[in-house]
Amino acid sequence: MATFQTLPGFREFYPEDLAGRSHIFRLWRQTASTFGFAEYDAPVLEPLELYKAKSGDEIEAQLFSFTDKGGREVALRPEMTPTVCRLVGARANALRRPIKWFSIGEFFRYERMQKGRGRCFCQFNADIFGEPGPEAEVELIALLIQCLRAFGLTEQDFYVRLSDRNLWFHYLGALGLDEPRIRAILTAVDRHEKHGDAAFAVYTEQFGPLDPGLKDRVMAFLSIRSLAALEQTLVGIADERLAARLADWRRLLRALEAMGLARYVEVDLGVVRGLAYYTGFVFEAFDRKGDLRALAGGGRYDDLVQKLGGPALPAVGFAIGDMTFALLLEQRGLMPKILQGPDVFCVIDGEAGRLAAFADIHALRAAGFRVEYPLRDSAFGKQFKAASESGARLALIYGGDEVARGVVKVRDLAQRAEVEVAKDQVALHVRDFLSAR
């Protein structure tokens, strides 16, 4: 008989497995909730046209795509931002702003597996429409920090590495170069950490050697990591574009600083991110410690509503993956251990015991609390064990003489003491010691 197994790449989730990434998203959902943001969902199939038309015809590769059963080039859906440009661009003109959404959803991409990397993910998505200025970069870096802290990580776990693709644009533009140029000098940039010096050379095969002195300006560019060493970077250089951008950068972080955020955000303008739809502030969220790729990442992408379809609307947005997140909170023991069993085990001595005990179980799960009872006869003793097996609070006994006299007896699972309950006071007094708790 043939034996079946999981894809590889996918991911199944065992209950106890499910427990804590139902856990991850809770926190999330709860977290989203406390900064005004709507959750929304769409569909996990999306046609593929949509993801040529954001990223190009070389998105194809990645993709989990067919043509469908009625000739349509279909694609599981490997990100949400384009199908989230689609749902506001086709209703903006109805929505108040600015517009707040989140999501939680699931996310396909043909990739090579590696740690904390599959070819089946989730992602929390949260995105703020038609806010053109910083404001909405706090909203969301804000929202961002929280996400991870709200899980108990602090700032000696996590650090926020805060860009500009804008800056990078106005400052190499002010030195001389053309949007070609600059788009090749971002790539090399956007691949430095991980390739060093060789990254260039997606800007030598293309306009030849980089000038030493343009290069040293671009490295010095690269490394700083403070305000005040870019203030004193572009100090003589004329330009009114990176005046304004200097001033929008001073309100952004004097607002993180405000929050008290500040700790968490650092200056690094080696982070470009390599999506050409990024047209602002850009940042990514990562493990102090290095052990792990990038725990989130995000920015601004103004023209990207527009260029699907809908009409001109800034937005800014990020996104967290569950593996990676997982991962970090496995390594510093902050994945709770999650407890699924029941509130309350029944004990039940023969069909008489039974059917009084039906009562009281439907009574008490429509009340909220969780019951479990044996569903074929057994004997006290292995009642009991699985009482106690199965983490419960409360066993309530249902035998014969207390089901003649109209009483149960409630037992402390863990103090291993007894009393015994008018069955019309079952549901109450269950109510008040677990909420005594």
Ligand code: HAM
Second form
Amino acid sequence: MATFQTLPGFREFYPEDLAGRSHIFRLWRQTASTFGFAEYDAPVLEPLELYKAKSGDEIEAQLFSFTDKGGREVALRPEMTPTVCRLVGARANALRRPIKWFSIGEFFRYERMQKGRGRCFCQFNADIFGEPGPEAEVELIALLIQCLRAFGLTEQDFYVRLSDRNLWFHYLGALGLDEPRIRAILTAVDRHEKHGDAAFAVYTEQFGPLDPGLKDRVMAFLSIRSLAALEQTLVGIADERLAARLADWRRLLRALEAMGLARYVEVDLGVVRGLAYYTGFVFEAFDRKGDLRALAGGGRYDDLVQKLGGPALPAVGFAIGDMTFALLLEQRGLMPKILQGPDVFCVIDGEAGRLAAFADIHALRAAGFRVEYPLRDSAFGKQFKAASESGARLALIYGGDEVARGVVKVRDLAQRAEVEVAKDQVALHVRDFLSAR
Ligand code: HAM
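Alternative state: the form predicted together with this ligand, after the form predicted on its own:
Zooming out: every chain and molecule, the one shown earlier first.
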């Protein structure tokens, strides 16, 4: 018989694995809510057009796309950003600003598989619309850091690399480059960390040899690792836009410092991000050891809402992926084993015991307790074994003798201590017991 397997790069979640993922989602949701972000959702299947020429060549090449039965060109979403721009753009005038939204969902990219990268993965996306100044970046970088810290990760475990595509544009523009050349250089910078000098082929193939003086300046610029070094590099260039950018940098870094988050953030002009729509600050989170691919990435994309048919609306956002993040938590021993067992397990003798237990089981569940019982009759010993393996704190015992006397035996499974409780007092007793620890 043929055995069916998951497609390469797709994941199955057995309950113990899903418990870990649900725990991650729960803490991300909680954290976003403490920052005042509202949750939204959207379709996983979208018109192909939404991503064409908007997300960038790399993502376009990785799309899972097909023609549906109605002849529409469609794609499984590779990211949330174009979709959320459409949602916000369609109601931009009715929404109270700043618009702070988040979502958790599944995404699809036909990527080469490697550790921490799959073809189907989840992202937590958070975005702010309607705020042009670096205050939006402050809020988002703080949220990103808190989404990782909430799990017990510290500055020894991860950091955020902060850069600025706008600054790169102004700098290369001030050196006399036109926009197509600037874009080619930025693609080379994006690939430089992985491919070294070979990354500049994207430039030389289009525009011929790269002037050695220009290359030196690009290399020097991408090596910048502090605001002081940045200021030093720009000191001789009289350009108002560059001066305004530096003022934004100071505002952003000062605010993060005041929040006590400066130790998580490193200036790193080597980051420019591969996605085509970013227009300003960009940032990526990595593990400190450098073993893993990026944990998260984001930045400002002030033109995208309008490009997708909405009004002009400034925007910044980021996404954390669940795969590298789960690997990091496991590496650090921070992924809790939290498959939740019941609070109460019922041990039942015969039909009379079963009927007596049912009333209590239903009442306890309606009151919010997690209650399990054996679906079929079996020996007491077997039921007690199941009770202790279930992780329950209490066993409720409905033996023939107890049922006849209108009582239930309540056993504390950890202490192995038993008390008898009148049947109408069971719910009260369970509640008092569980809330006392
Ligand atoms: P991204 O850098 O393409 O940005 O993805 C963000 C994160 O999603 C990555 O850092 C990584 O953790 C995870 N990720 C991406 N691709 C894969 C994959 N194939 N397998 C596993 N994890 C993956 C974006 O998607 C932007 N739309 C983020 C954004 C939101 N920018 C503004 N708002």
